[in-house]
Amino acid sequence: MTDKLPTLLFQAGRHKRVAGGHPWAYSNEIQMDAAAKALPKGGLVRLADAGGGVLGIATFNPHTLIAARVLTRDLSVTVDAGFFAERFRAAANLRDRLIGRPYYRLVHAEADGLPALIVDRYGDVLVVQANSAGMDRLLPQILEGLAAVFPGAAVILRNDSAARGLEGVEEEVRVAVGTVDGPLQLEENGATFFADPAGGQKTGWFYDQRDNRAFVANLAKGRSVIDFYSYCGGFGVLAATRGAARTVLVDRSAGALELAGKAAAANGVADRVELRKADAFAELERLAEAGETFEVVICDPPAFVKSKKDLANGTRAYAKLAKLGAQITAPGGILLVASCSHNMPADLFAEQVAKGLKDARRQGRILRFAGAGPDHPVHPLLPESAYLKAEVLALD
């Protein structure tokens, strides 16, 4: 099968990176040729050096700057049904490892060896976003694939991200296999909560900050806590599940309060917990015109940063936020803000937290700085993939 696909050479010189482990090719950096160009977008090709050493088995999008994305480098490998079945098998053995429970990003694409590929786990239900052209082709294996390792489960495709649109390929959201039904239920860190894969953010819940998660609730016992771009209650509900003395969720979207309700009466804490919809950036204001303040204060926005071109007002924005919520941390209070940003370098970042504080004209200590949990793994060559950045503070 391997020899009948098409090859798409390097230009001289140009493969070394490739060659060295790297899973993507630049359309600068391709042959780019009248063949080149005529082939179909999302088609699986031989990735070849320009004096025609086969590199790898790659997908292939003429029109875009990634041009291939490397599958596999074993040019005996069929990429089909097995083919996938194999690295859903390998990533669900990780997971399940790390996990212990099956709720968690069970595909983070160039992580676990298949590019633009993103499947997270509910139980039973399987969310799943195809962001380029070459994994929205291969649809119809990758379902066979998961079916062959989660027999019996629903199956969502999720796909309307932006970068569908930078590939060329429409938007759906549908459900592929099976039938859901409302919201799904899912646990972490010992708690319960409830995500809608077909109308909420991206997949329906944000896994990758599990663990920032835990850290904040284990040190939210017996205080006053708000929570701002709160969605479906992650931070604050679990804070209340750990003894909070009471949690405030502040968000823009009534469905997103609604599903954070039910999570905080399925905990027994809807006692202690206050919806609130409100704009975040307004509601800081309205809070530290007040002189109002919480004890732990939880800023966890949608990216500011988008593209390149946002980086100067996202920037900005980052400084904005941590200053408002630091003016409203009580002294000796906690202070967590975080970026899923990509295109927000780490440095940068801090450097914005920093600036904030001293806006704010507070001090304090950084008592953990980290990225997504360990279902969203990094791959060694690609760092700028490591794309949240969690900083907490201790504020005097």
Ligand code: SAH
Second form
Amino acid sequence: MTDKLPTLLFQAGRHKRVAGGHPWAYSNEIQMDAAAKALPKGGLVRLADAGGGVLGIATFNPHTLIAARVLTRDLSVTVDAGFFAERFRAAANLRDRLIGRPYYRLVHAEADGLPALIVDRYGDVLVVQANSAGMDRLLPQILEGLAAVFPGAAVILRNDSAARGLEGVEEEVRVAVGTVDGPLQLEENGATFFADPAGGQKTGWFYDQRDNRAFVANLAKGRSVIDFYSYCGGFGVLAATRGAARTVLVDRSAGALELAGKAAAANGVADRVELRKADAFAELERLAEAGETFEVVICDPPAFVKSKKDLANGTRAYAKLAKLGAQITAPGGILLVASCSHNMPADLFAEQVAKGLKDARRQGRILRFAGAGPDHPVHPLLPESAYLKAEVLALD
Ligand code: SAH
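Now show the form predicted together with this ligand, given that the preceding structure was the form predicted alone.
Now the complete complex, all chains and molecules, led by this one.
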């Protein structure tokens, strides 16, 4: 089977990183001759060193900087529904062990041996993002593999990421298997939440903050809490369920706040949760000017550094967010500032939080500096793919 695939050759000596286990080959490492350029976007290839020694089976896109992504180094494998089913089963076994309940990131791309593929699980509903031309082309096999491991599950394709644009594949958001009515219900940290997989952010929910949410919520008992960029309430509503006296959720999206309100009601804490539709910076400034403070302040914004060209502006925005957040944190209070910007290095982010504190003339100590939860594992040779940073401080 494998020998029917076209062979893609590295330039002499350029195969060593991939031979050492790295999952990507860059376009300037490949012999990009007419035959290679003519290969279909996202098709399977046998990836070989310049001498023809085959290293593995990969998807190939002749038009992108990351040209080849290795799926397997076992040449006896056929990349079919059975291949995907096996990887899905392994990923699910690991999550069941880590998380226990069927609400988690099931597949986190390279770290789960499935480059550029994301699958989030909401019980019997799976939300799939194929972020490369290769994974897009393999969607029929992916869907068949999911059906084998999760019989009866509905599958939503949430294929509208920016990465797909770079890969030259179309946006596509649709229910591919089964039916899905209304928002999805999910469980996290023992509480109930709702997510909109079609219209919400990313796949509908950010499972990556699970442990950071629990950490902060456990410090909120009996306290006042404000959760900026609350989205569907993952931080703020959880804090209310752990006994926060009063929680204000701030978001500019009415749809997100509606789902947060639904979660507050489902958890029996609606009377202690206030939904405030506002721009986060405007509301922070208003509260700072009014001298109003909260005992727990949560700032988990969308990515301020979406691409490298945003770095200078985004860096300033994180410092400003930390400053305003610190200004409205009561003495002895807790402040969380997070960044999900892949392009914002962790040390630079920590510097901005420190600068924000200094600008607010506040002092404190870092209690926790963490990334995503363990259902978002990291490939050991792609440490830079760990995008999430969440810093929690106790202020004086
Ligand atoms: N903290 C959330 C995730 C945030 S996602 C969680 O734990 O799940 C980003 C959220 O920020 C979205 O809900 C979006 O509506 C909101 N948002 C983006 N820009 C905003 C702004 N300027 N003011 C207020 N909310 C904003």
